[in-house]
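What follows is a single chain, given as structure tokens, in the form predicted on its own.
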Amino acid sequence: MRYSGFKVFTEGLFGNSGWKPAWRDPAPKAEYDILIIGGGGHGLATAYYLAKNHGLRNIAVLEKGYLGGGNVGRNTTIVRANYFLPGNSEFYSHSLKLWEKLEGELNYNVMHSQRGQLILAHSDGQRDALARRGNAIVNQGDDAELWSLDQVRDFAPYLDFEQTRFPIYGGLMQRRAGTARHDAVAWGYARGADRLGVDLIQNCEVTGIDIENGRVTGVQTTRGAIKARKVGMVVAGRSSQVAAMAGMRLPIESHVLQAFVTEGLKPVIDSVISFGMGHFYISQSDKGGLVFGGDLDFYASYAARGNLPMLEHVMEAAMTLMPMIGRAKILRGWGGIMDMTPDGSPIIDKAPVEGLFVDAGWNYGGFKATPASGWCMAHLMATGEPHEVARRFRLDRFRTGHVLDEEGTGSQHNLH
């Protein structure tokens, strides 16, 4: 079934009785060529691009719960390509280009809205740093504009420009940045992969990885053993736990990152705003809710739930930046499990076990990376060679010292 405005109109006339399931619900086969562990955005994108770009069909995605039930549905929906260092900059540039044609390719409305992102500067030093970042972004081939205080004031008059502790000096605008509907991204990739013959197996938890003579041969699951020639681990915050099944210890810590949404309000924020001094970021959804988040919890945890101290910390930053938010009622909050690497950059690489591949360590960048992560992981699994834009995301860089310290804060998980 191809979705269209005409189809929506005609279904409305006939009681919406003609819609079919967006994807099949098959039972797992005894053997596949490729297994993808993890039915989130990155895992589904990997399966889709394996089928679309490389013509592979005997593929299954194994998800312990339901498709899109993890981090892809637990984030603040921001899409951007404003990274600074080589390695990250070209990767996220590639991802943004894929975002811009994703809806047409998938025939699915992921509600990608290029409403722009404004990063605020609160000191001369921060403004200089944003100028450097903007120049690097432009040199990469993407867009960035260094704004004066007056430009920021005209664009976002609701910010607190009178405070003396964190005065606003200007900002960096990327107009091609924006947001997308997080769970719709998972659904779109799931539907696209299914149409290309990929089996999407839900309620199928992987409990072990089978290895013989240094090579992966399949996995053990709650729905029985499944053989495969290649296995990809794409499980975000659970990366360390799944890797341990193969005898691997990854350089990853898992932390909780909380986010919040208010009641629906009239349109007031027409872009993404990032607070330079408080690690606070906010946008407004199409339903009117203000969606925002802040720092991750600074202790390791696998609990996908929030806590009051970090809630208070985020609300404090919100009130500092834009006091008007104090009149909004919080509708809900949630937590996602972040897989944090020491240098704040991801891993897309072969594992020491032959036939096993790792896609992990996405830190704060997971949602916006979804298309490029799937594209590059599929390229690696299909060809055995890293894609050019992901060449620096090597697993062994932490052993050799060739790290990608994107934020310049040193090699420590919880600083990124």
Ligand SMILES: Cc1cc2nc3c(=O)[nH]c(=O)nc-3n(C[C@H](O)[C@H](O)[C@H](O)COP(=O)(O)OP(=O)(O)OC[C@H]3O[C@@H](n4cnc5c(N)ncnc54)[C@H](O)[C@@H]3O)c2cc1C
Second form
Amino acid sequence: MRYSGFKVFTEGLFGNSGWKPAWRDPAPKAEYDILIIGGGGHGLATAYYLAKNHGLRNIAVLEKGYLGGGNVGRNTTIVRANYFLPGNSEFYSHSLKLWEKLEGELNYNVMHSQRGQLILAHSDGQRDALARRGNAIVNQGDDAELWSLDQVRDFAPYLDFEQTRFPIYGGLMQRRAGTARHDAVAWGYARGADRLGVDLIQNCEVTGIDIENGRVTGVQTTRGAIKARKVGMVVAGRSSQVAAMAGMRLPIESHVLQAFVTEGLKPVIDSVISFGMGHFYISQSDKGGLVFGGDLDFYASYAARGNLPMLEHVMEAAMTLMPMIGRAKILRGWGGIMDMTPDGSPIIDKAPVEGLFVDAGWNYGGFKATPASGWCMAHLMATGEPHEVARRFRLDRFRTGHVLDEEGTGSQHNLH
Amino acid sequence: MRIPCPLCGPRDRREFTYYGSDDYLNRPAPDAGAGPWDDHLHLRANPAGETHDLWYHEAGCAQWLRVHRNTVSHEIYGAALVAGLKGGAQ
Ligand SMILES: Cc1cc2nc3c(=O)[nH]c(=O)nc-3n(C[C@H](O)[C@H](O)[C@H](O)COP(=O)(O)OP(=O)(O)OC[C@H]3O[C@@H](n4cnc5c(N)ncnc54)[C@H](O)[C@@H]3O)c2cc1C
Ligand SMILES: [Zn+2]
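Any chance you could show the form predicted together with this ligand after that form predicted on its own?
Below is the whole assembly, all chains and molecules, this chain first.
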């Protein structure tokens, strides 16, 4: 056995010098059948399912930094399937089912914990909207429970039920929602893909996409030119730059999203809780840190760090919802670059260039989508046809008016 | 982050509301068709580096500004009133 309690013990005696790398570190070959640009969660999952589900072998993932150094290692790890719109609903439902089998599939502990997510309502209108959403989720075949004020009070007595500014009216609980260890998801898919023969090539930035007669023929990278018949762009917040290498202009604006973690505390919050009045959500990691975040900083940004106004807003929302949090000390805050679309929904589609594919526009909800995004992108790249649950994630839907505006907030990129 | 409003001077970012890229100033004719409108409303160059975008000085002079800034460093180079620019309110 590669990993065991006994091995941890004996390695401790010998200075941890006997561990072997979990995947190879190959140099790029001159040519592959398929290249995936971007070694985040989605890129690694795409490569894994191309090999696993479609039996393809000659594949490489090109990552400009290190595997898992992007948003897959910066998110607040919430995994849920409580979407309303047809198009989104079946996709996230599919994703959650994949999550529920992921550890067995990868033989890797991704610490998927279905501890539930509670979304709070603060007015009659909000409660009605949650009832409607809950019904749609149940119709989709997933779980949702509409909770009364008393049920919320029993479950989370530490919320501020006395204040009159944003009174709590009840909530919507999804018990199958929860969290997972984000790095482990990247590592699990990386190891799985590597074992199926996928070359994972790090420190390899794609700097150009080669196109001849409307067909993709390969890419230029900081480690030389690599030829390929098919290329998938799976670069999250950098989607516009990479697509521009193929002469494309995407319906995406990049924004920064912040998150925060406190020092480790004894168990106190045993599910995910979302404030309905100010975009604040919180959970507690297995290490004990309270992990929480809020809205975008709202202006286009590629700085993987945020600004003070949103930090203040998040702290204010936290104090409004659960005053006890004021006693905790913040350890860290950080930011990640979000690929925001004008309707808040993603894109998994062919690009106008033959052999080129795009998986982008995950806004701030792409972690939970990781398994299904990889599954559907692999299906599209292998078969040339969109997967049934992702067929509405079209690149041209803004021009044709088939938008998927889950929150109904309009066409401005930063409002989703 | 401080934005130098031409009317009010350098003011804190909290006083402003962000709209988006200055592509919004190039409004196509109402009958221009789906392509130009898609371009105007949705498609973006989304540069990593220098950009021009639109901010509303809500808690100040209530003017729209076209701000020249950097999306990587958050540095702000300058700001001009949209009123009077081509595409802006005359
Ligand atoms: C603070 C924060 C909180 C979040 N919380 C949640 C949450 O609770 N739940 C949820 O579902 N989602 C959440 N998200 C969103 C989620 O993290 C992202 O949508 C998702 O991780 C994006 O997909 P990815 O993992 O493939 O991206 P990434 O990990 O960013 O992968 C993209 C990779 O492409 C590489 N790349 C870019 N350009 C090039 C190039 N030219 N050549 C080679 N490689 C390149 C990058 O280095 C990067 O490693 C959150 C995000 C942030 C920042
Ligand atoms: Zn002003």
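All values derive from a computational prediction rather than experimental measurement. Positions refer to the first chain, counted from 1. What we label the rigid core is the largest C-alpha set whose atoms superpose within 1.5 Å from one form to the other.
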With both forms fit on the core, has Glu11 moved 2 Å or more by CA between the two forms? yes
